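Below you'll find only one chain, the form predicted alone, shown as structure tokens.
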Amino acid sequence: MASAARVDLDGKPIKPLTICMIGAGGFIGSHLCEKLMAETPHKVLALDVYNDKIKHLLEPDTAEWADRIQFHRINIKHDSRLEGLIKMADLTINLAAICTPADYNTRPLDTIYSNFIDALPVVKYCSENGKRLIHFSTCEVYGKTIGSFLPKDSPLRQEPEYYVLKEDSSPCIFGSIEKQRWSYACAKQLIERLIYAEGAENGLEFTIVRPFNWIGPRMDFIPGIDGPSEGVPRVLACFSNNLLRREPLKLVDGGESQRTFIYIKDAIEAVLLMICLHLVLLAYNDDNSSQENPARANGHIFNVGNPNNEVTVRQLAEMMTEVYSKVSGEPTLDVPTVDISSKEFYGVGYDDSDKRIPDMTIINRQLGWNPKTSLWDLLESTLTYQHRTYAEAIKKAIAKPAGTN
């Protein structure tokens, strides 16, 4: 079986371990699933409202990983469930978020909602039953950068002391309360103070992860084809549904801000060595006699990113349409990107920030972990999933006379 080719830390063949998945529908979750069932013996318990995207893991019930994920429909809000399923498992994974930009405006309420209240519950289950606790969090509690408060021709916006974010040193800078934009940021920030405080007064042992644009197959939705008309995905979804509909690509605020993406298939590598180092902890509290530091496991905050798939929004969009002709084999647009604001786009309140460059440092000591894939090649396997999967149908939906079933 595939699951013989992982080991732990020491060499020794990974001891199966049971794992309480929240948000395991999603799309991190349906990529870490899917490498859990393939590549070791863990059980799953994967909690979510849908499962559309790990339908292929949970049927045929034939696969050899049948015994091994069982799919639970719950929301996590009100459901008495939740406390006993935490239970169960060894570790806890929580991935349940709303992580849309175009929701922080429109539904601040929800997002901070979703993303601390509804987030209480499982830190306290996790902390009271002595259960450990993988806690995703986002590249956006950093929010704006030193840098970007600096004299736009001031040399000392190309010192990486003021752009690059280290999870143990860089301050979280947000903006004014009204703009809103960054409820998501602060109810992160807040649960993540929350898990650390726990950490700290009742020995919770926990890993943080903040991601930085994970990108791949099956990321967001493509409005009005496998999600709501209305709405708004992130940008790598929405300059898919743009190539997809032969549209320019909407570039807000000139895209003028920098990111850097991740494949999804790189960072999931990184989550595997983190449940590997629970594993450690696991054994090394069965087992005084254990040489593994078990520090390397317990209470780190990771930045999981790609620092040299470092470009503008406005890059990103060129480099896709660019990629996507050559996937799809149909020319580019003559006029491929159109500018739009930010209040327009998004409505009033948003805000956001310049740069978002991970520090590596503490990911690569702890870990020994580094991306491997490049921007061109993320975006070439992301945009011939998109094109094989939705191409006909949005074809179809352009096709269809307006007003008809």
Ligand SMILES: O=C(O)[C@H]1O[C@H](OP(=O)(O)OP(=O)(O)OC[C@H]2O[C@@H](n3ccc(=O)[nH]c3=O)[C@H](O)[C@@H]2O)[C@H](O)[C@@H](O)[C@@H]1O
Second form
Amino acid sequence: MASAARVDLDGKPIKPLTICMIGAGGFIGSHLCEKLMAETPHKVLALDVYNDKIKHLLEPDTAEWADRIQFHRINIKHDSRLEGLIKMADLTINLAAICTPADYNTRPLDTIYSNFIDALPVVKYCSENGKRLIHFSTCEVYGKTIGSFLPKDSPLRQEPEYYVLKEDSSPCIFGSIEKQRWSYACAKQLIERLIYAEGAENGLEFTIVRPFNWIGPRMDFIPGIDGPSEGVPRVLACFSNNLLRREPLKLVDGGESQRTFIYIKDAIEAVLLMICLHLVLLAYNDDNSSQENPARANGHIFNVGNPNNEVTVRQLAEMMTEVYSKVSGEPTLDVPTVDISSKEFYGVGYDDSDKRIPDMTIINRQLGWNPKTSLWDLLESTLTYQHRTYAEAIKKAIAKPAGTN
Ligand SMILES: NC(=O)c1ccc[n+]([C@@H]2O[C@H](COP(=O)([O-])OP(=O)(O)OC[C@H]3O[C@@H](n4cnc5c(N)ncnc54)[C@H](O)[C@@H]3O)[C@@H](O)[C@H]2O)c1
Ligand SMILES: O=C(O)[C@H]1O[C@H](OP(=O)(O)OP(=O)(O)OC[C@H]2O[C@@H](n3ccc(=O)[nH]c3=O)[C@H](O)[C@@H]2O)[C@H](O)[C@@H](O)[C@@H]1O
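Could you switch over to the form predicted together with the named molecule, since the one displayed so far is the form predicted alone?
So here's everything in the complex, that chain up top.
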């Protein structure tokens, strides 16, 4: 990969931005910080309650970027330093949220507060201080597809207009209030509407990102190793945990739901384009036709996903089983998967998105971005990481008699 040229199209140095990144210690934040440090001149004020996933960037303080990243241990629910940090920055990126399905119906209040109430001051401070905001929403705001309401054998289900999700025209279809799964999507939708309204009425410069199942190293945690034993992370970490422990992978309600998975590193390229289109074009192309232009991202909502990587959850389980066997050298189990009801796995109130195919027209037109990595390739590099990082720790944990530390 070419290293980034830190000059603009006229050969002048690019003005380094100061970025206030809230939730920088999470999965996406850690990859975005890594990319910004390695390939741009920008500075990051990294805000989070945890920093384990970015420790490698903060230490040692002799690292080449040591003066460009600063960690602030802040809970944005109650910390008066937030406004000052947003004021110090040119751009705020808000990633902070509770975003794990196991939490949506077991901790619906925390979920709604985290995704709506706690984001309100961030939007307000950006708007009042004339600062640009990139806010992370979710593909879950689309909810269920229109096609899912058609009879199972309806030929219309095959028509893209009944399932492809478009930022500017698809409706947002959630289940009933008892299906608390949708509390997350609903809170995210309302904060999107508020940001959009701040743009329309008060001139807030914003970009909204709707990630479609970004996966890769450092996503969530492995229960009992670097997270709670009873915790339920997102599907990549659930299945990785099962594979590492040589247990069957659990298919919720038969694993019929469909998802499109994108490699985190592809998705981070898209975010970098939103931050500063110019820099990335210089790094990757010889094409000098495009101009530096955060304006190409301003006022837009972007789907960021890989429509070519669609599988059912059952197919994902089968592929992960095969890939893990290849990278670990261990044979697959005779019975690699087991079905489980959503009630047993997540509790009452669970519901699911049936299918998530992102329409790519807007991001293509505005940023010229496309995902690159196939599902097999991204699983191979991610499961190699999981095996290298966790296999020994799991062996030790399994070898210990129960109740010992
Ligand atoms: N990973 C995906 O594919 C995906 C998909 C859709 C949406 N998103 C959205 O992207 C964002 C980041 O997702 P992620 O996968 O990196 O999740 P993550 O849980 O790994 O990261 C979120 C980070 O925010 C921090 N945080 C939460 N509340 C905070 C608070 N009150 N104060 C300070 N820090 C706080 C957490 O400690 C965590 O480090 C979220 O808004 C999520 O809804 C992610
Ligand atoms: O990543 C995203 O784009 C969004 O989707 C996720 O929602 P979901 O895809 O349902 O979450 P996963 O936990 O990754 O589950 C995917 C599918 O696998 C199933 N699953 C999960 C875990 C498991 O062990 N077995 C299993 O069959 C779930 O029921 C679901 O159908 C989360 O809501 C968010 O992080 C995010 O907004």
